[in-house]
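So this first bit is one chain, no partners, the form predicted alone, shown in C-alpha cells.
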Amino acid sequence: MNTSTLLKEIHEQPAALRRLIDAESEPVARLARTLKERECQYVVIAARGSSDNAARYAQYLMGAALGLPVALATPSLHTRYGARLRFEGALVIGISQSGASPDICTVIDDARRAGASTVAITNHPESPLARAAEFTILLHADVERSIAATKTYTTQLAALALLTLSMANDHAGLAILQTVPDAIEATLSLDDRMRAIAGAMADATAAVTIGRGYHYATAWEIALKLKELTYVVAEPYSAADFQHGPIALVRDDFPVILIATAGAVADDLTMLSLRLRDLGAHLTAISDVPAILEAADHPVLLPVSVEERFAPMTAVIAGQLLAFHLAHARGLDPDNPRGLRKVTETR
C-alpha cells in the first residue's frame, strides 16, 4: 500500500469539502448579506501558486453569477513599487492556505486602509492574512503536509463557490455544491486509470494543458502540479488562446492534456480535440463529453457529471492523480519535490 503523504491528502478531499461546507455555510451566508449591502462594484483577488489558480476560477464564477469584474492583484505594485491603488467600491479577497505570504497580506492591508471590503480565505485562523482582513473564510482542510497543494486547492474552490452562490441567493446552486464531495469521492476511482496514463507519459519532457471557461483554472492547476512533481515543462492555455499560435507546438506524439466537460464551451473543445488528433497529438482528455473522449488517445471518463461551474472541483482530481503517478513513473518522490517548501514567503 502506498503511504505517500500526497496521495493520502488527495484522498482526504471529499471529507475536507464536507467539513468546509458544514462549518462555513451559515457564517458565509451572513458575510454575503453584509457584502451585498455594501454594493461592491468589482473584485480584486491576491494570491500565489495554486491559490492564484483558484482566483482564476473565481473570475468565471463571480463574473457569471454576480456580474462583477474580477481582477487578479499585482502584489509587487504594493511591495516593490510603492503604488497607492484606489479601491473604492472593491471587494478584495486574499487567498492563501498558510496565510503567511507577506505580499498577499500587504495587498489586503492596503485595500482595507483604502476602505475596501476585505476577505481572507485561508486554512489558518491565526495567520497574518486572517488578522489583516476584515472577514475570514476558513478552509477546514486540516493540516496539509504535502508540498503540493491538493485539498487546500479544492477547498478554496468550494469556499469561493459558497461565497459567490450565497451572494447570488442561488439556493439551487448551494444544494448542488453539497453533492460535490460525493462526486469527488467517485472521481478518486480513476487512480488506476491515471497510473496507466502516467506510464505512457513517463518519457515526456514537455506538455500542454488546455481548458476553457471554468476549466481555464483547471488547466493552470494541472500544469502546476506536473511542473512541481514531475519536472515536465507543462504550459497551460485557454483553448481559444492556444489556437492563436501555440498550436504550432503540436507534432506527432506531443503530449496534450485537455480538460473539457459538458457546458457552454463543449462544442468548441470538441472541434479542437479533433484538430489535435489530426495533428498527431498524444491526447489525454479528462471529460464527460463522448465525442471528445472518442478523439483521445487516452480518454479519461469522469465517473460523475456535475454542472459546469462545479466541474473544476472534480476534474482536477484526475490531474492530481496523473501528476502523482507520473512522478513515480519517472523515478521521483512526489512528497519531496526539489527546491520547494510548503510555505513560500514572497515579498
Second form
Protein chains: 2
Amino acid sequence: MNTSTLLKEIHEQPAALRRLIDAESEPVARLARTLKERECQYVVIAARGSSDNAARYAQYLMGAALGLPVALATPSLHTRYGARLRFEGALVIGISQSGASPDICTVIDDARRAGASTVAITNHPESPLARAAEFTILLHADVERSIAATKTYTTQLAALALLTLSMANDHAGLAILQTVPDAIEATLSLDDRMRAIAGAMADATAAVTIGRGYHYATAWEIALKLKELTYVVAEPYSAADFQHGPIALVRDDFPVILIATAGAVADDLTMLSLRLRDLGAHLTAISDVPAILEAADHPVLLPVSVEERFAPMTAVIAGQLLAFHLAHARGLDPDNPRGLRKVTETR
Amino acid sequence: MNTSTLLKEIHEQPAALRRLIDAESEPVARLARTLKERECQYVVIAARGSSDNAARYAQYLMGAALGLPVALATPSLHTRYGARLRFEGALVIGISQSGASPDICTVIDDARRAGASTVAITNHPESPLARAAEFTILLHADVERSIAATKTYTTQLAALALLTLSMANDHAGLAILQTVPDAIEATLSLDDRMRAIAGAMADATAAVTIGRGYHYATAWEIALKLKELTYVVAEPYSAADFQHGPIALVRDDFPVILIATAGAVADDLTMLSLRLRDLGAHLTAISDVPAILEAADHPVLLPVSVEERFAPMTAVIAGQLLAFHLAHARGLDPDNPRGLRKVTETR
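Given the form predicted alone above, what does the protein look like in the form predicted in complex with a further copy of the same chain?
Up next: the whole complex, starting with the chain shown before.
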C-alpha cells in the first residue's frame, strides 16, 4: 500500500500548495489589478471532472467576495452547436490539469475572440490551454501520475482563492491562505481513521455525498474519487437539492457522507444530519461541528478548523483518503482505475 | 395502476402544453420585446429539483439561439452567505412549480433590487415568486398533485422555449413548438414498451443516465424521476463528463440509460454507445438514431422525430413512463414516494 502513487501524491499536497502560493502570489496580485481595471461583470468557468468541482468552489468564493455571478460553461454549445456567446464584460476561466482538453480550449478561444478577459489555470505552462488564454496561473503541483486528481485539485482551489482574495484586496484572507498547507498536513493524520471507516463501508454499492455552500464542491469531488477508485455509485448533492426529491433514496443503512464545517450553513446541516439519522441512514460526517459529529455513525473530526471558505482544501483530504482505503478494502488497485486515462480529450 | 394520479398527470401533458402555448404566446411575445430593448448580457436561473433541470435546458437553448451565457444560481450564496451579487445587465429567471420556495424568491428579490430584469416561471399566479418578479410566465398545467413533477416540467421547458424563440424572432421555431403537444401525445404510446423494460430492470440498485447538449437536461430529469419513484440510485451525466472519471463505474450489466436524438451530438453518442457496449453495460437507449438503437439491449424508438432543441419535451416522456412502471415492478407506490412532500421549502 505504501508504494501507491496515489497515496504518495495525496501526501504531496502541503508541499504543492506551498510552491503555488510562493510562486504565484505576486503575479496573481498583478493579474488581479488588471482584471479589476477591466470591471468584469460576471465570470464563466470552463472545466471537466475534478476541475469542474474546483469551478463549483469558485461559484461561492467569487460570489461572496466579489459579488460576481459565476456560470459553469457548457462546452458542447461551442464545439457542437456552433453557438457564438456574447461574453461582453465576462471574465472567462479555463481550468484543466493537463491543459489539453480540446473543448475547454475552444471555450477560451471563443471567449478571447469575443473580447472577454481569459485566464488559464493549469499544471502545464506549455499546454494548449495556457497558450489560448491571455493570462495563466500555474499550479506548481509537479507531475501528477495518478489518474485520480488530488494535488492538482487542491492547488486549483488555492489558485482560485489566490485570485479571488487578491481581486478583493483581502489581505487577512491571503494571510489565512498561507496557513492552509499546514492544515492539510494535519488533516493527513486522519489516514488510520479513514482506513477503519473504509473497512466498514467495504460492501457498499451506492452512496450519496452532501455538502452546502463552499462544501458543495467537496461533496462533488469526494463522490468523483469514490466513483473513479472504488466504483461505488456515489452521487453528490447540495443539502437543499437533496431534500427536493433524492432524500427518497434514504433507507436503513444507506451510506451518506456529509461534509459540513463551522460556518453559515452549519445549522442547516445539523438539522439534516438529525433527519438522516431518523431515516436510518448510515452517516459518515467529515466535520468540526460537535452536533453533526454526534449524529454520525462514523464521526470524522477534522484536526484543524479553518475558516469556512478555506475548509474545502482540508475536508477533501479526508475523502481522498477514504476513497484510497476503500479501493483497497474492495480489492481494487487505486493506481489503475478501470476504463480511465489520465488525459481525457473530449470535444 | 390506472387510478394512479401520476399516470393521469403524465397523460395530461399534451393538453397542458396546448393551454400554455395558447394562453402565453402573446404575452410572452410582448415580454420578449421588452427584454430585447433592455439588451441583457447574460442570464441567471434560480431553481431546485425538476425546475433546475428545466434551467439546464435553457443553458443550451438560450446559448444557441440568443448567444447568452446562462448561469445556474447558487441560492445559498444569497440566503446563507449574504452575498450581494451585481447582476448588472442580467436577466434573472426564477422557476418553481409552486412559486413557494423561499430561497428562489430571495434570489429574485436580490436581483430585482440590483436592477436586473426578473421573470418568474410558475404554475401559481398568486405565489410569492410571481409577486417577487417583475414579469411572470404561467404554466397553465392545472393543479399537479403528484409529488414527482411531470406536466409542470414539460410546460417549464415549453415556457422557456416560447420566451427564447420569441426573443430570437424565430417564427419557424415557434411554429414547430406548436406541434410538440402532438409529438408528446404520440410518445405516450411507448407505455407498454417502457413497462416491459421496467420489468427487466426491476432488480437494479444503481444506474446512470447520459445525455449531451439539449438532452443533458433530459438525463438529469429522468435520473430524478428514478430516484424519487424507484429509489434506484440513478446519476445523470453529460457524455463528456462521464468519460472524465465515472465511466470507471461501468462493468458487466451495469444499467445505463442513454438519451440521444438526431442532431449535433448524435455522432458523439453513437461512439459512446459502442464503447459502453464493449464495456458490458446494460444499455437502454431512448433515441431516433438507428446506430444508437442497434447498440442497445433495450432500444426505445421515439415514435415522432422532432428537431433536436424540442426533443427534450418528448424524450423525457419515455423516462417518466419508465420510472412509473419501475416503481410498480419494485412493489412501490408512485403516488407516495418515501420522505417527500410536494412543496419543499428550502432556505
